[in-house]
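Encoded as structure tokens, the following chain is the form predicted alone, with no partner shown.
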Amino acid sequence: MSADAMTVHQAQHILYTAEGYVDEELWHRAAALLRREAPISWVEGPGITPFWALTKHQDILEVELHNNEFLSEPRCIMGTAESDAKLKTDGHLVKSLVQMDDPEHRLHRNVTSEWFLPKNLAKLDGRMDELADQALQKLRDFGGECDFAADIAMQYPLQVILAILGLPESDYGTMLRLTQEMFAPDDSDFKRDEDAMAGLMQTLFDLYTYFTNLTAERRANPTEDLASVIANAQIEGNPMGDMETIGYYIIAATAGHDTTSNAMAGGMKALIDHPDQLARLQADPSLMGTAVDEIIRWTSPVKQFMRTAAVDYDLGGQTIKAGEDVYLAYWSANRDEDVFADPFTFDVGRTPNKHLAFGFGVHYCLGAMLARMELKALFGKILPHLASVEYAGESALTKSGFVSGVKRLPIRYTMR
């Protein structure tokens, strides 16, 4: 499909279907067309609940900043008409921060916010450096060829966040598998069942069972880890609810590593695709801070969230009626021509870089600083020793319209 031949309706379809996210070039052509011709567009289609698609940075930012007018409850992510109907009748199986609004959101966020303060995250520097050394050694041990996504990117942040939670290393593989099943129930490499909804429910049940048992254990024998903080949390003097407790674990143990691993794999792919930027970063390590944010902008692992209008609201000249949903297309916002100079240029020295990959406002990602630290630690350790790197086969993207990125990245390399 050529850019000229694509219609707004076709672009919308690419935007909201899981299939649309496996072709990065096509997806960005669709998003660019919508930014240009229909930045706030009403979307209807088979199998979905209608919504407004927002593709411009300024409109998404405005919604994020008006959290009383645009709510996360009840529909915080894009689903199917079937899953939306089930949500209305049965409610949430578990409930996490992303599904909450203030004051509930603020009270629950405060349970762990201190853990993610700079002074506390700084205590992890040694552990991150140790894990980065291990990743570097793995690259040497692989002998010049590996799947960077599966062998390095998916492992490093998993080890970090599950160590923070205090989970045993013997459970890391299980948690990786459940995370992939949850975020990509339609992907042939990760789906649990041909019926995506049935597979997702099975995965959520397994997560619920695992973390229910963990909660009971940490309440009986509290330790110094994050799992104990969550298990024994109090909300206004009362124990945190079961659904909220399990939801807290799930968002920490899954989103806490899957988003970062997608950024890491996508970051390596971007450096291979832009060898001049790889050479620039290797020659000037002081650029690592801006490079990390450019990697995050470029990959935008969380592709979307949904909000529901609580009141009639005028947005960009369009009235969003109370009860209508809006789709926040972060990947599109992060390539907005009105905000970023040469948005389709990967620039490790880009500044300013006002990307929305971590969201904005009250729902700004709790683990944003941790993710940046992990990316700096890994690439800061690997890149000085990487003499050359190229593709050793076809890369592939996850078939998921929520949290997604490079799932397969075979590379061939030489080390210094």
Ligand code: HEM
Given for the second form:
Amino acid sequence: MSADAMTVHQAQHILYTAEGYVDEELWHRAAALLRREAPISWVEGPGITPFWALTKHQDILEVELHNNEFLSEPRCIMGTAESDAKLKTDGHLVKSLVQMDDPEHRLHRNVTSEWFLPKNLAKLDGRMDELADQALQKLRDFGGECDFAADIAMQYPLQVILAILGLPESDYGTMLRLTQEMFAPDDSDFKRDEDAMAGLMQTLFDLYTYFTNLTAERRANPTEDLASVIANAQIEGNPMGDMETIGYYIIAATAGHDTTSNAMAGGMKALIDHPDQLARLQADPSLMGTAVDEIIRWTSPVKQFMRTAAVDYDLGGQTIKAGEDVYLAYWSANRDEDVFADPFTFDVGRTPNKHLAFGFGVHYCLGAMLARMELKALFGKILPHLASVEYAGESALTKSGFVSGVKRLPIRYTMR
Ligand code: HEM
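Requested next: the structure of the form predicted together with ligand HEM (the form predicted alone having been shown above).
Next comes the full complex, and the chain you just saw is listed first.
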């Protein structure tokens, strides 16, 4: 499809279908068209519940900052018309932070917010360094060719998050599979069942069983890990409900994994695509902090969240009526020409970099600091030893419009 030939309707279609996310260049052309011609546009289509698509940074920011006017309940991510209808009648099977509004949200976020503070995360530095060493050793062991996405990027954040939760290494495989099934139920590499909805239900059931057993264990024998904090949490003096406890585990185990691995794989791809930036970063490691945020802006692993208007709200001259849903297109916001100088330039020294990849406001990513630490640890360890790197085959993106990115990245490299 040529840029000129694309219509607003076609661009919207690319935005809301899982297929739209497998072609990065086409997706960005669609988003740029929407930012230019229809930044707040009403979207209707087969199999979806209509919504307002927001593609500009300032509109998304405004919605995130007005969390009393724009609620996470009942529709916090894009589903199918069928799953949305079920949500409105049955509510969430398992509810977690991202689906909650205040005061419930605040009370539940407080359970672990201490845990994710820098002073506490600093304790993890040693373990993270050890895992980054292992990743470096793996690269050496692969002997010059590997799939960086599957062999390195997908493993490392999962190891970190499970170490934080205090889960045994023998469970890593199970958790990796369940997370990928949950975030990309339409992707043929990850889906459990031909019927994506049925597959998702099976995945949720397995997660439920796994975490119910874990809760019982940590209530009987509390330890110092995050799993024990969650299992023994009190909300206003009462134990947290069973389903909420499960929801908490699921978000802690899953939100911190695929997101960060997508940033890592996408980051490596960006560095291969921009060898001048790779050389610049290798020559000046003090750029690692800005490089990590640029990688996160560039890849925007979480493609969207949604909110539902609680009241009629005037947004950018458009009235969003109470009960209508808005779609926050983070990847688009992060290429907004009005906010970023040369948004399509990958610049490891970019400052300022006010990207929205971690969201904003009360739901701002709880693991943002942790994710940055992980990316710094991994690239900080690998890059000094990477003498050359190039593609060894075709890379591929996940077919998912929620958490997605580079799922296959065959590379050929030499180490020093
Ligand atoms: C590059 C990696 C990551 C990205 C891009 C990312 C992105 C996001 C986004 C966009 C949100 C929703 C924000 C909003 O609605 O305003 C979110 C929420 C959240 N993230 Fe992350 N995340 C990442 C890594 C992590 C990690 C490592 C963890 C650790 C467990 C984590 C845990 C959470 C949790 C618990 C929430 C819910 C917060 C709430 O609703 O109050 N994330 N993340």
